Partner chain sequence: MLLELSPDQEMLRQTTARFLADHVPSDVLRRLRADDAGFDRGYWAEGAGLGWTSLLVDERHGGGSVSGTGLVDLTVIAHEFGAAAAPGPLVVTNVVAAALSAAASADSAAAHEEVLAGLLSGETIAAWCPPPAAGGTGEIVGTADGDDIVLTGVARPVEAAGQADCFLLTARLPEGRTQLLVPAGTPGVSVEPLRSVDLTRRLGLVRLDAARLPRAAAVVGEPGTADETDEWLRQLALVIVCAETTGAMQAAFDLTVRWAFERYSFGRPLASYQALKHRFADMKSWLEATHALADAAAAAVAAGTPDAAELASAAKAFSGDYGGELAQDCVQMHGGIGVTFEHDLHLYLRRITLDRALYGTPADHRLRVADAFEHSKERA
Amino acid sequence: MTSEQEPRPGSAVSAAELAADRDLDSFRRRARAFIRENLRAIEPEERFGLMRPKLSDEEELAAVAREREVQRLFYDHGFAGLCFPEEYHGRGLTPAHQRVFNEEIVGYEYPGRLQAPTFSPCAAVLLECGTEQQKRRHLPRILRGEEIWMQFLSEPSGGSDVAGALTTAVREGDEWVLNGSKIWTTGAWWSDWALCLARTNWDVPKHRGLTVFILPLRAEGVELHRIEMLNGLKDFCQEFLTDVRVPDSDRVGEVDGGWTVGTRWLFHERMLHNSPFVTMPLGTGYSGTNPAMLVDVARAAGTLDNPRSRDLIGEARVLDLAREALAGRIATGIRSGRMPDQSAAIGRLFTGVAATRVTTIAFELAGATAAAWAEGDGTLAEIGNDFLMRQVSCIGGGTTEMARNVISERVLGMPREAAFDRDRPFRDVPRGARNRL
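Could we see that chain alone as a structure, in the form predicted on its own?
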């Protein structure tokens, strides 16, 4: 199907309805009616829990397929890509419209697996840094749920130092040949495309020799391995790239200019829940531990009337309110130019620390059942595992330690952290024997 033949967003509704969407109240009424008529109401516990192995592979694939369908419903009814430009099949509306939709979708199914990293950071990076051809090829398909994207950043040897990438890209005519490995890619086994950061120059300092590429995950030479966690979860993947050929037309940004793209990439990753490109029910953001569910936890534990329990529930609620207020302030400040883009790290830091605390509060409320539970313990089951996994909230999406560095150096203007590899050709930076060139 050519771009001229592709369905336009909102094809299932009238032009008059789409035009009326400019008014927020009209948009809210139409969004509310659409959600209640087309989407399944979910029970709060369906999305409660941190990285729990709830689904079989078959059930996971079915859930992904359903979320693609929901995303297509959004598109057909004019609710996909609310803040994406119209020329790429978005609606060209405002962040206020996205917030309204996020408010109205609370309590209903939504395509959560498609939001991060497909919409933010990947689609946001393409929109900001991609070529016109790349944007017209991929953004409409993303908005229709036809393409799910991953980010190939982390490497087995790199930790949080994504600029220290060892995956190589060597140019051969109009193609690049990629070799290396990426890791901790959640959901890569059911996804379609990736943004991949690779090293194209070893003779300059590490930040100056990187390039970003668009990579199809089913390309020849891409091998995906699923990583089984201690609790049985197998969402994380490691990818091995062996002589993977990528056309130069799928390069994003300038050769050796990948860190310029990468800076915006990390900005959009930190923005996530504050991003105008993401559809996510308001209040989501505690990595599965929803503060509203804490009342049910205390009730199930028989401690709801305990003053200490009420204090803990109140603490979690205050953290939730503070997070929402902070998110709004940061988003408004960045859009207006009163705050630097790097201020997104403030929201990332608060969200990670607050998520860890709220998960701990759930553990404290659950009492002895948090340490030993039976299958029939309902809301209380698995809270102990959530507690053991709580630091994931401070690691995934960029560590809170990195966020602290960004805040201190780039927001507050404090002296930069000492680095032994600064202004040194990356080829000459000492590494382990296995990684030495």
Second form
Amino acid sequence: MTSEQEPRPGSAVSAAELAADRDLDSFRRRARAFIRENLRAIEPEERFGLMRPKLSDEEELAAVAREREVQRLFYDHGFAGLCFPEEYHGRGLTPAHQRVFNEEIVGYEYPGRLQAPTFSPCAAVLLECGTEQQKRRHLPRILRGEEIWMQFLSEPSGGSDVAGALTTAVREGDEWVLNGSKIWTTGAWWSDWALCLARTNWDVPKHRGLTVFILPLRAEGVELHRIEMLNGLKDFCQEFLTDVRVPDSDRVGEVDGGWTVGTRWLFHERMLHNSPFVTMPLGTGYSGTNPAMLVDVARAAGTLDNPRSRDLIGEARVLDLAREALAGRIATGIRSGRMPDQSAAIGRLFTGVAATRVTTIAFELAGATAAAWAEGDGTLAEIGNDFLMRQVSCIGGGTTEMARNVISERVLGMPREAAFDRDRPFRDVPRGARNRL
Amino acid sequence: MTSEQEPRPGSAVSAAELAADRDLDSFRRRARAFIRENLRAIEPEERFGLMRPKLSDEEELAAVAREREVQRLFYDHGFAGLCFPEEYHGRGLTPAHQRVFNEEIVGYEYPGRLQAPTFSPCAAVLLECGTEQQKRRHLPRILRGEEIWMQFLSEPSGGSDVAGALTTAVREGDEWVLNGSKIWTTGAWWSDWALCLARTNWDVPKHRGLTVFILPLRAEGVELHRIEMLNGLKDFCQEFLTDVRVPDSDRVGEVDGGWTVGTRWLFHERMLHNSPFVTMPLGTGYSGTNPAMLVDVARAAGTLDNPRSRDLIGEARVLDLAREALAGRIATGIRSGRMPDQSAAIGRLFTGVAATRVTTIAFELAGATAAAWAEGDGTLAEIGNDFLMRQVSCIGGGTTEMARNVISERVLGMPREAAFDRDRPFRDVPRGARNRL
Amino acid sequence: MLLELSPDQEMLRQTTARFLADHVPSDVLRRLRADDAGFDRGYWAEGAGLGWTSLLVDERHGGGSVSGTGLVDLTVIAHEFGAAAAPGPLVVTNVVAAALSAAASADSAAAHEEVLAGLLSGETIAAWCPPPAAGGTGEIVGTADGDDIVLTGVARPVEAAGQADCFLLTARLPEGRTQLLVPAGTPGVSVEPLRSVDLTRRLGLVRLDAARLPRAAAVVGEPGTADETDEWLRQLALVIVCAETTGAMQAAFDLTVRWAFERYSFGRPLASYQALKHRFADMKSWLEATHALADAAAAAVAAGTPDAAELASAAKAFSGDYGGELAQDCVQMHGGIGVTFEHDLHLYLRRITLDRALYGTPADHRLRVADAFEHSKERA
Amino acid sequence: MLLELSPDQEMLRQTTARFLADHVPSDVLRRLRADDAGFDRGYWAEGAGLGWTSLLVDERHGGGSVSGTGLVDLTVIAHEFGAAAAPGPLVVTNVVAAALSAAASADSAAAHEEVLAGLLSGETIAAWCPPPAAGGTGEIVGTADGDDIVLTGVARPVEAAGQADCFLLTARLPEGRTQLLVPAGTPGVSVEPLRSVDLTRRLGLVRLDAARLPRAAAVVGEPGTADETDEWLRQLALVIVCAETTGAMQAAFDLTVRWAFERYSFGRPLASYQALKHRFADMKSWLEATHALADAAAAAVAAGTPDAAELASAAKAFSGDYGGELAQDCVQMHGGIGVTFEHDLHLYLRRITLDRALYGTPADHRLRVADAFEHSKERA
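With the form predicted on its own in hand, show me what the form predicted together with its partner chain looks like.
Then the entire complex follows, led off by the chain already shown.
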């Protein structure tokens, strides 16, 4: 299939309208009208993504289907891939356009499950590092909501050391045979494709023996296991790859050159909340407790007028305003080059720490009911489980420890940590009892 | 002068009374009577040692003189050096006796300036590592309050790395010639002697080229400079040693064997609050803000009934009770061998962190007045300056960072930090721009 | 837990630790989340045979300590319960047993000897409904009707409410606040289950809707004196809970130290990274301080010293806050695996989190400490 | 401070930075602790020539901005003041100048043009007495007596009170709360100096003891409208103070990063220790967040957006708390040398600590934020 046969972006709109999009004000008016006409307005409570098991599997699948629909609506009305080149069915517009769209969509449904990791880092990596054929094949489908991508990056053995991948790819003729295990893929069970980092050479230092592949999730040999979190959430998956065969045409970047791709991959992952490729209502993309909930919590606990409660609520709100302002500063700084790209880690660190604090404040405000609640306790229910899950904000998407390493070493230029895996063949790197496959 | 000609300990008391001291209850009765008869009762406020410039130089000297007197009273009544051997004019009693005495003296004046570092670590080190002649010469005088000792350990170049001493001792016949600088000696300007760690060999790794000397503070070539702290306190001194000559008989331990001595030295420094050699009212030895002051501060600020104030006061008091309980647990644990000696660092860490928090709580409670106060603001005055000095609790006597190293490496057995000064001659160790003399 | 146990205490500790390791290893705990009771009554009765319910009961009534200070002995068991995240109504049965034993000794309520014997054998489960002053919510009011008392009100949260054969509660009667023992089957008594963060410990709301019971059989201790008894029971509960939290902290810490040695990242064990080492050092200081404060509280409450209430509250406030921080730091050290259901870490995190909330939150207890502290300062 | 300054703003910044480096290097600051005023009036007048006092004043009255948004321009100067721990009544003169300029523009108080001109030239020093709602304490009451107003009351803390030629204060008059300009020499006006943590910034308590002054000359703006003006002045003060704190944080941080590279311990620079590196990372995140929040507050106050009050309070709460923690962490990194008088670090620590307390503590502002947040949530 060539792109000629595919539906065109913006087909539901006149060419004149599309042309007028260059002007930001006119784009904003069109976006506003589109959003109000086609999207469902959501309750403020829905805007914050507390990590709770809220939906049944059936409901989850229905939500994914609806998000694919919405993404297709974006596509048909010329709002998908605003910053992707037109040759891949994007709109070729500016980051400012994406920002306008993100402002206008505040308060409305949006295809959140399709943004990360599909648009960033996966599509962003494809755009930068993929072959022309790969880009023409996948990017339009991603923009239409037809392909949802996962990142096969973390491994059970790996923790923060993503370049220490043990998943192995061995070449056989025009194919590669992959074996190993990947973990922490969110929603892999309803997704389509993956970008996979694998080891192709064990006899060189770790960064020099990696290669990136494109992998269909329903390929033979991919076994998917849903991980149960302590609160019953089953969003995350682990995959076991057994003799999975991938054609060499689905390799991204050079053989053993995977870390060149990987560096951009991690950059796009960290940029998520400031990425020009991602549609996300301004001010979201934050997985912690909504400070707005705290007022309700304190009221339900009967302590809203207590000065200590108000101090805690004020603290949470201050952290939230600081997080927002900081995100803006970092985005501006990286865009203008006044801050190094690695500064995204500053936002990641602050957000993680702030989120755990706000979650703890909710737990404090809920008092004893946080730990033992009745069905009828309303907003006080489940806050204890949120507390149990608190650290996820400092773990998911790269730990805060890794962010601190990046900030001190890459932003402040401090000496790097000694690593015992840098200048020796990867097969000789000490791995310890807990890092076996 | 030989010890024969010297005044005997306990000369003001009958031999029978001294003999009865073996029995703890009888010792307690005698101690209580002595204390009530001879010592001044102090106000609760005096018990906590906030690091404020309270006394003029004249007042400070008078206080030192009084403390020497009190120490002499202890000696004459058989309460000095309870755990020092009788041959050096100690009493040869048990740590339990010292603890009883420390319990009984609560609420009374005591010679605090003479305890640390004179009794511990200095006298303790002499007792363990000194020659017979050194012990006979100095220990009785220390016990009588005639000699106040300093530890010449830290150097301006050194920070936490006390074994990296740059002060040099060069042998000339039966003498040693010392050159260099020492710092952070508390009250050196009214003290008599010092235990001095110096480098005697630059061609071996740092721990193997150190030697310990006894040094009279009024020796020729010792120039003393009083350091002004940001709050005007001038307790700390820095000394500049220029061709100071010390006889070889004042060497403690082997030549180049100073770190054997130094290890015990640091142990006794850390044990300070649990040392059987130190007289110190139970529950003191804590240099932070007295939590009892917080109630007065909140009252003066008009917020004593505010739930937030009470939460903060409660927090401070909890920390204080935890600190006290922890000190007891560690002392017991080390005594019984259930905890390694290095566990003293756990108490040091907790105390430092708790003290900074309590100081911050006082600052919080004082509100805006903490930063700008009128003479008549009573307990609210000076709290801002206490806050400025807050970190001293986490710096003085070994930083909390060093304590964390000790706990993780020596108590939990985790791998030691890479050091670039371990296996090379000290003269080749990288020193950086700020570590020059 | 005390650094030095007597040989008898050490044997008590080991017996319980081994029993728990055999009967409720972590895979059993995980399965018990689906169990209505959260524990097996046979398991409980066997444990009672090891002394789990007898340490606060006078020898005259079949109890007895191993060291002479039963409360301290009980903290040894509670510590092992925490370290195993073990199921069973340890706090409430012991609190009720202590109350019944004390009352029986005062000769006022011989009627409860049978219940007490059941608690000692483990065949009877009793739940304590903590009054508001002990961190419970709701109030119970009783009116006299001839020889009966009629009770109305609610109490929550009540540990093991759904499993209890009887409840010890405090009701406001015409003659003052009075402790009563209420059989679970009494008409008008119902239990609504609560959800909780713990896998095995069940809590409930106890509702009394004109529940009628004969006064003679119900009253525990001297009528009108419950304020004093409640305060004592409150302190007992705090001491037991703090010991349990300490055990759970110790287990989470030990588990995570092992992980740090065994897990490699960038060719080095996690335990070799200074930033992590320093956090382990902080955790170690919190852990030892919790041990120390919990032991100090146990000793003070056992001896009934004037600072007992303040120390018990201080231990509860400290262990609640620092226990939570320690457990969360352990999660952070583990990364994502630390919040999966298959991992053991959350068993301790859950126990610490629930214990923190029961019988007064850290914030509640800081206020108590502030009150006690101000009061003692004013007296000084 | 903004990441991208306009060329004019950058020139303004550099001019001020160079002037401060030349005139008040740290040894001069240390000497100024013994100076009654804490600053030299010639220095101040020269600085006024660089634009220090004109940015909130309308062009019609001799002021003017370089970017069109004078308040944002002023934050650039305030940032450099913080970064140099510079002396001088920057906040109060600008607040008073803004008030007089606004009043003059409303044509109600042409009488103060001379004072305004003096502020612009730097020859006049004016002090703002913040009302209680802006973090001041004490209240001032005025009664009418013919054409005079008679004022009684106190205000504290007042920056530069002892150096001021006149005071801008709010008094409760029969017609409502009204702003007044009070010459320092007015009989019945006295200043009691306060002690403070800062070396150069002087504060005082202003006492009015039946101080009489002619109404026509004293009133600033419309009588009875001070509540609204006070709120505006309060927001201006917060924005300037937050910018200054940010500058002091930046300077302390930069100084400490340099130290960490240059100072060796155990043969390695401090900057190579992961535990310290991670703390620098935390500090960096607080520092950038403070910059961001302070800039957001400045933009909102300058534009008068509905969230201006909330953002200004958030910036003050955040910079106060995290500024203090950052400065103390810098001290810790330095060790003992960091708390000596000879070291420069305490100059920033002092400035941050004083700024934290002025115009409302972090706790005060958290309550304001909570109020604003609850209010906006209820409306939504």
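What we label the rigid core is the largest C-alpha set whose atoms superpose within 1.5 Å from one form to the other. Please read all numbers here as calculations on a predicted model, not as lab measurements. Numbering follows the first chain given and starts at 1.
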ask   = Against the rigid core, is the Cα displacement of residue 236 between the two forms at least 2 Å?
value = no
task = Determine whether the C-alpha of residue 138 shifts by 2 Å or more between the two forms once the rigid core is superposed.
result = no
